[in-house]
Structures are given as C-alpha cells and as structure tokens.
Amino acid sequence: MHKRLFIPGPTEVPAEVLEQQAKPLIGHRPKEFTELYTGIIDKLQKFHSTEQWVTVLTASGTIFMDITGRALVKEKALCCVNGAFSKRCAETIRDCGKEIDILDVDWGYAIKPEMILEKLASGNYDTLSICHNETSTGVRNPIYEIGKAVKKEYPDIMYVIDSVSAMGGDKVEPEKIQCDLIYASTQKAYALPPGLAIGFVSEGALKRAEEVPDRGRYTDIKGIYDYWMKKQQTPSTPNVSLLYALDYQLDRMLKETAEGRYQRHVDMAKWTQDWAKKHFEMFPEPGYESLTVSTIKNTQGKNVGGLNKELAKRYYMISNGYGNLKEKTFRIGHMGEWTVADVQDVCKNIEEIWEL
C-alpha cells in the first residue's frame, strides 16, 4: 500500500496530476511542442511574478549547480554554507575547476546579509551561492534581504540561490530578490514527480555566461538561451511526459494564485511549529524557520527509526534527520498539496505511537 509522503521531497502528487503523464507522447520539435512549452514559460513567469527568462530543463536541480560552476563563475565564488545541500553546491562549484571560499555557519543558524557583506569585502568574488531553503535543517535563509544587500554594494557579483525545497510554496519573486539564478526542483513544493528543473536567469547571468569558457553542452545556458531564442525549445531531449504534469499543476497553481499558496505553506508551518514547541523543540534558530519542511530536535530521545516503521502500517512516512542529525532531529514535510488538516493528521498518529 501506498504510503503518504511527508517527506522533504519527493512529495505526493495529486492522481490527477500523475494521470497527464499518460497522454500520448509528441515530437520535441514539431509546433505541438512549441506551444506547450511555451505555455509552460508563460505560466511560471505569471506564477512567480517576473519577466526574467526561465528554462525547464530535464534533470534534478543539481543540474544547476553545475551550471554556476561551469557557466557563472569566472574564478572565484562565495559560498555560504550552513547544511547539507549548501555543501553540495559549494562542492559542485570546486569540482568544476573554480576557486571557492565557505562562509561556514552552524547547523540550525541561517546566513546573515551582514555575515556576507563582511566576507565579500575580505575577497575578490564574481559569484556568491546561497540555499534558500536548507532541507538538512529546516532553516530558511533571508534571500530578499540579501539580495538588497549584495547589489547595493556589488552589483556585479552573480547571485545564485537554491530554491529547490522551497519554489512553489514559499514566495519566490526573482525581481524583487534581485538573483540572477534560482533554481528549483518539481518533485518538492510543486508537487510533480522527479525529473525536471527549473531555473530562472537574468540578463546579467546571460551576459556573464558569455565571459565564461569552456560551459560545456548540458551546462551551457547561454546555449540553451539562444536556442529558446531561436526555435522557442530545449536544445537536448526534454521530458514530454513530465511536461505535459507541469503544464497541468501550474493551472492548478495559477487557480490557487500564488499568495493562497504561499499563505497555505505559512499556515501548515505554523502550526507545525507549534506542535514541535508543545512536545519538543525546533532545530533552526527562531525566525529563521522553513515553511516546506520542519526539522524538530528529539529532545525526548525518541526512536525516530521505529517511529517510520510505525507510521508505514499507517500509510504515513516522515523524515529521519540528516547525516549526523539522525535520531538526533526529525523532519515533516509539509509541502506541495498538503494542507493544515493533513499535517495535523500524521502529527496525530506521531503523538499516539509515541504516547506524547
């Protein structure tokens, strides 16, 4: 039997989504095509309130940490790291050949607009790297407000942000956080399958690409650019199937607006919180806390391992805490389709297997 996923990631995905997978497949370059892919760039623009260029492409996001280091960084970036995943990119960046420095924070901590314009000024950086959403930790890093910050004082540094746990609930408005590239996974808050990424990109990331040697092929978005220039299509096979579910969920989306949500994903973190707050205690520092997904200390020294197995005959699954925060912390995730009433039912189950 089917176990509803309160996970980080994949997260569950409404029948009806799932069922567009099933339509007839089409020609990546014929007009069919076009006009769905096409339709698809409008949406997420209207979605998320920009005009910057967004690209779809078929991979996880990881795809887009690759293209910082190959196409955005000229020699050297700062890469703020406080979890798992801001690791991943910094790493990502160093094994394309680049020069990288870390500003390190605590796990639990978020990442200041202070801390950086500090490290900024102590280095000669081109790009700076910043999670959003730190999956590993459950804390949300101020993005808009570092955004300010960085461009008001360097205005030519690449602004990368991984948004992958976080785009399509939390609000991301790419104008307003003043980033040149964010960049997002489907299967998270959008609530679709593995399998495609999502970027947005501004013109001085495109431009910047043009500095850059050596991008390689997939990496390339200048390339990718200019092809959507051209033929208004993916330069590499896309992921029809997957297409054919985004292009759905964003009218779905679009439908619920992205205010309704957003505040949706406000609601189910707050009172997620809360109920952490009654029984244990929350991991990220206070105010700084995810609205996706919510990584709760076991200050009760429970067994979060037999804890799953318990709510797997329940048809329920949560999250062990990451890497060495296993059995040490806990994360529900409460992202995509779910709402308030969901989460109270699995915290339910969770409060009756473990006689809280």
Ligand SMILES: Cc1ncc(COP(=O)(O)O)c(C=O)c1O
The other form holds:
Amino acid sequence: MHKRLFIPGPTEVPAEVLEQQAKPLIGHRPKEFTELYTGIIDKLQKFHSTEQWVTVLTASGTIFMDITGRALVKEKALCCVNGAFSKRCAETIRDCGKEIDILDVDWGYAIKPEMILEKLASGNYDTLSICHNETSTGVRNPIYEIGKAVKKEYPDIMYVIDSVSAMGGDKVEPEKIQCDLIYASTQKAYALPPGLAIGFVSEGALKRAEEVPDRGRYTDIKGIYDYWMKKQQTPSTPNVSLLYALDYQLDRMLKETAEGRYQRHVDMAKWTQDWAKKHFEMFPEPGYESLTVSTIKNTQGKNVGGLNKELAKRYYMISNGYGNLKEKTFRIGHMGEWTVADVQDVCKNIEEIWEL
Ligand SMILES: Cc1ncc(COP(=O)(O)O)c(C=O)c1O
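So the form predicted alone is up there; where is the form predicted in complex with the named molecule?
The next block holds the full complex; its first chain is the one shown before.
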C-alpha cells in the first residue's frame, strides 16, 4: 500500500489531480494548447498577486539555477549559502563559467539583510542568489526584508530566489519581494507530480538576459519570453499531461485562496514546532523556521532510520536529516495539501513508536 509522504517533497498529490494526467493529449501548437497555457499563466499571476511574467517549463526546479548562471549573471554573483541547495545554486553558477563569491552562514542559521549589504559593498556583483526555504536545514530566509534592503541601494543587481520548497505554500508575491527571478518545482508545495518548474521573471531580468551572451537554448529565458510574446506557447514540446494537472490544481488553490493556503501552512508549522519542543528541540535559529518542513534536533538520540521502517508499516514516511545531519536531525514535511490534523496523526504515530 502507498506510504503517505510527510517528506519535504515530493509530497502527496490528491487523486483527482493525478487523474488529470490521463486526459487525451493535444498538440502544443494549436489554439487549444494556447488556451490551456495562457489560462495557467493567468491563474499563477492571480494566485501570487503579481503582474510579473511567469513561465512554466518542462524540467525540475534546478533548470532555473542553470538559467541564472547562463542568462542572468553577467560576470560575478554573490551566492548566499546556508545549506545544500543554496550550495548547489552557487556551484551551478560557477559551472556555467561565471565568477562567484560565497556568503557562507552555518547550517541552521538564516541569512540577514545586513550580512548581504556588507558583502555587496565590498565587491562588484551583478547578481545575488539566495534560497528562500533551505530544505536541508528547515531554515526560512527573510526574502522580503532582503529585497527591500538590497534594491534600495543596488537596484541593478539581479535578485534571484530559489523558492523550490516554499512557493505555493509560503507567501510569494514577487513585486513585494522585489525579486528578479523566483522559482519553484511542482512536486513541493503546489502538490503536483515532479516535472514542471515555475518561475516569475522581472522586466529587469529580461533586459539583463539580452546583455548576456551564450544563453544556450533550453536556458535562454529571453528566447522563452520572446516565444511567449509571439505565440503564447513554449518554444519546445511541453509536458501537456502535467500542465493539465497544474491547471486543475491552480483552480483548487484559488478556491482555497493564497491567504488560506498560507495560513494553513503557518498553522501546520506552528503545531509541529510546539510538538517538537515538547520532546526535542528545533534545529533552525528561532524565528527563521520553515513553514513547509520542520527540522527537529534528535536530542534524545533516537534511531531515525528505524523509526521510518516502523512508520512504513503504518503507511507513513518522514525524512531523516540531510547529509551530515542524518540521525542528528529528522524532518517532517508539511506542505501542499496536508492539514494540521494530518500532521498530528503522523506525530501521534511517532510518539507511539518511540514511546515519547
Ligand atoms: C530548496 C531546493 N532547491 C532546489 C531543489 C532541487 O529541485 P528539483 O529536484 O525539483 O530540481 C530542491 C529539491 O529538493 C530544494 O529543496
């Protein structure tokens, strides 16, 4: 039987959403597709209260790290690193042949506006990258405050945010964040299967891309935009089946409302944190805990691998700590469609197994 996924993605997808993928295919050049795709773009803009252009690509979220490296960074980026995924973004930009400096913060701690301003003052950066929600540590960086501070002094720096494991649950309103690119993967808080990447792109980012040579093809965000402007379609063949599911899920999300969905994630995070503090400790710096995944310090030295084996018999799955944090921490994912009652249910099972 299927194990319910309380891991930080992929997360549980409602059956009615999964079923959308079984609809007969359509071509991606006729009007029928344009209607589907423009509908999705409208719904995404509505859900995220934005007029920024948004694109949905057939790839996982990592594609936007490559897009950043190939099409947005001109020469040198400041990359904020406080976990495994922000490290991956820094390395990707470097591997695209651009210079990077790393603002390194210990795992478990957040990146603050003043740390970034200090670094920006000392170097000649054209891009800033940060991870909204470090899935490896459960730390949520203050992206709104950072945007306000950085854009006031450095309006021309491209502010790029990996919101892969937050957007769709945590609140993301691009104009208020003042970001130039913010992106996510569908298998996280949007509660869809993996395979699509969603990115909001500012006018400034499109202008920047024009100035950056060798953008490739799949990673040419300007080319993707030009095709959208001409045809309201994607330049290469998209995963139409997943787009059906996204279209359907966006209707469900709009019905819940962005505020309602955000509040449900706040409630799940708060309840999980209180539960964690009763038995263990939270891993992230206080005040910077993720809304979509709670990383809990294993202060009782319990066997996390063993727990997951027992949970599997009850058809649940949580996550061990990431990398070096394995067994030292464990992670409960509460993103997408889960409710406080669902999280209470999995925690009750943990209590029984571990005799807490
Ligand atoms: C914060 C963060 N960034 C990037 C990624 C990579 O996303 P994908 O596997 O969808 O490319 C992940 C995946 O877990 C993530 O959690």
